[in-house]
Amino acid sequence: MNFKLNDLPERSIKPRQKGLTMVMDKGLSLRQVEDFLDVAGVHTDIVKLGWSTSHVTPRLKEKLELYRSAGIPTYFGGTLFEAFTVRNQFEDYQRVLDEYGMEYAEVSDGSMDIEHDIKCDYIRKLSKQVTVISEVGSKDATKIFAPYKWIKLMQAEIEAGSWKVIAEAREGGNVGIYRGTGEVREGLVDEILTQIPSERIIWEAPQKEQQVWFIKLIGSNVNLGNIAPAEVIPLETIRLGLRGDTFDFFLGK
């Protein structure tokens, strides 16, 4: 921090266990992985290679390289995990894994059809492997979950071996733990905090309005993704109250 200022909500230090802040890389260049992280690297805690970019970045191991010299961890998209999956290829997304040197892994199903214990198996597979990330919620608009499911499902996931769970909202906020409109679906998210511990929740949040939504309700060492590189230093203010969503939230607290 650049100045001294009083009465600032206190952050959790790297490596963190909650708090983090998930970064969406959607096709960064090496020169501009630099840049964000000269600017933004102190911010972030983990990065996600979104959905399948990884298989047609160019100088992909140079680019995780970057990330690694920064110490910031990185993962590729769970939509890769489902497309070596569907493909009966999952032998060979662990050799991926290995080759490139990956410690955490994405498994979702919110593109393809799978049983969940048929996924838990992937977890505890691949949890013997890396740490392991697990998404919740459908990439499909029309797929709604009741509040029971989604708790279902976490709870299944994180004794599977999930490190962390991810609740679905795809790169524009607008399915899963939110409506088409962008607002939260307040009620699931209550539902389900009475029984999934917020720090083991990363809540995909791309847009302002719904990450000023969960640092109100949970505070500002809320885990939060999906967060576009230009995005950290305007959300790392959010959650310090020093931007006007929040200026006077954490006042006198």
Contents of the next structure:
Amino acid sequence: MNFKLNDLPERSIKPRQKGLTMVMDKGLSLRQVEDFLDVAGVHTDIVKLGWSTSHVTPRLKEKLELYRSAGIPTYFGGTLFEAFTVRNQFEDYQRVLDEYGMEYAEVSDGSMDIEHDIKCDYIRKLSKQVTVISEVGSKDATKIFAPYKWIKLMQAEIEAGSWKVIAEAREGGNVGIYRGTGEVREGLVDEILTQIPSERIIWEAPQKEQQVWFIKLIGSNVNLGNIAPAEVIPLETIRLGLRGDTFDFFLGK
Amino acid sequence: MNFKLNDLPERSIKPRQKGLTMVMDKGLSLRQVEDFLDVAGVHTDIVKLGWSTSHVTPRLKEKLELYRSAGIPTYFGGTLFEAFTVRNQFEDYQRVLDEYGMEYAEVSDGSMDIEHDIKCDYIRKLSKQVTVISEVGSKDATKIFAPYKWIKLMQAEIEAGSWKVIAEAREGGNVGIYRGTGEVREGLVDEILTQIPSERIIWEAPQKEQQVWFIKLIGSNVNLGNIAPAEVIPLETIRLGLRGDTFDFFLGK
Amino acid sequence: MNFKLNDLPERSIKPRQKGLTMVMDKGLSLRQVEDFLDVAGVHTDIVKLGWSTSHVTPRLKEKLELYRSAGIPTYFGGTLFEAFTVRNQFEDYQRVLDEYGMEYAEVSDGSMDIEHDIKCDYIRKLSKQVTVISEVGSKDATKIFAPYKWIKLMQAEIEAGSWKVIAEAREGGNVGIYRGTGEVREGLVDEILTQIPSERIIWEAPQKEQQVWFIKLIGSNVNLGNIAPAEVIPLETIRLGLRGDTFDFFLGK
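Condition change, the form predicted alone to the form predicted together with a further copy of the same chain:
After this comes the whole thing, all chains and molecules, with the earlier chain placed first.
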């Protein structure tokens, strides 16, 4: 923080359990990772290599090492887990995690259909190997769950060993907890929060209006995910009440 | 200019009073600033560090120095002025401007409510310290001024010492002089131009269609602002009638 | 490819006649070109310097040399050809192509009105000098051709010497083969494909939904163009059935 501004909302500090900013890297080059870390690393808690982009990214080990040396954990998007699992290659996936020195992994079922019990089994198995983040919600806009279902799924995944559960939105921010227009399904979020502690959830919120909405609901230290690298600095100002959208909101609090 | 193309519209040259391209940097790293300057510095007149992003940007002094050594002036977005002022820290803000060697400052009231007389007092005070750019229009989409009001505000701010007045649009281009859809409020712009010389106004125009509209109305050498770094080269082609949107428009003129 | 995933759809390999990814560079700096090549060069077949951006890009020869040394051909957008031609400077354009060592050129009439016979004459002339890519479709959203017209134009241009014909969409993906909303004019595409071999066509498809639509229609190895540099890695995953959008589609094929 460069200036002495009074009465800013308090921000948690790294390593954080709440107030996480999870960034989606969907194909940065090594030098672009360096650029990102240089300006936004201090505000970033964890980086996801979006869906299966890691499969087609050259010099992947060097890239992971760049994040590692900056102290920022990374994980492969859940679609990579699904691509292995749907092909009966789950053990191969476990070997990949070891080979690349991954400390986190995502378990999701956004693109494939599996029984929820089986998903929880994968969470249990992987949580012996790495820290598991699991994702609830389909990438298919036509599959809409009722709130009680979201809660049941999240609870079961936390019990199975997930460190955090992610509420699905995709890169676009137009499925899962959002309507096709990007608008938050507010009743759904409210109901989830009656049962699941907010620090256990990472809300995917790629659009600015979505970030603003969650910050107004839960506060500066809400966990937000799928943030584009170039939006980390802007997001930090929204968390601090230093952008028009939350300027009034935090004054006098 | 690399090629000899006949009959291109005439462009003003730097340092410009009209035909300005004002770029919004919302969180570039040092090397990203170098990249930007390398390809677009020659077409850029002034850079705004968007809203309060300067507060959370690491190595800010080095960043400002990069722009300075390229001969491109910078200023902090008006929201930073407002964040200090609303906290009764205006004198602190003046010290910040000195400490960082700023030669320009923005005075705005897009996020806070103040009497216009008081805003003009701030313009008067700051214009003794730096070159002042002031912004008219609220970031709140529900606050819509009538044209005569825009004119009155702009005139008063110019009299108070503003070098240029900015017509508000935000990063998104969907408030102030635009409707929520991004469409220009044409009658408003026409009426403003009957009273305020166009070279005194910087029109925030982040969207391509908005840039095209103003170039067709006012010409190649209209002052445009909130241009994203990657859009400076595209904008320059629009000003020169070398993109589809203005290709016909400038032919035979 | 980093991992051993079974049953992925087969991708053609460079140098390709089908499955091309044509990228639009609309003003990258030299170092940004290096970054792009580092991560996405292996997945890129050809780069267009969008419309006339080459005219206002500093250090153009160095930039072209960067692409050349990575083995990726480049060409100037068709609007540059039109800007010269409409000014009766076609011979100057031919000299520019030589001076910059270009091996490809685009012939288009998206912004100017010329007889189609004359357009084909230009294709014939230029195809003696370079490999010609020609573009069908207007940048003007109000000019809509019937399918038989598209076919007739494409056939004539291929006969005149075009290596590939491009189906126009602009950077935005909202004209030509698309409706203003970005939706594909499906009947048009189907009808074109009854007469023109798909490997002779490059479909401009800047939006993800457009890429997905063509990959589902024609397969992994469809030629797609106007891909933004940062979208090459994502596109490659869509071609391979490794993003949610095509995950199901390729399974079991």
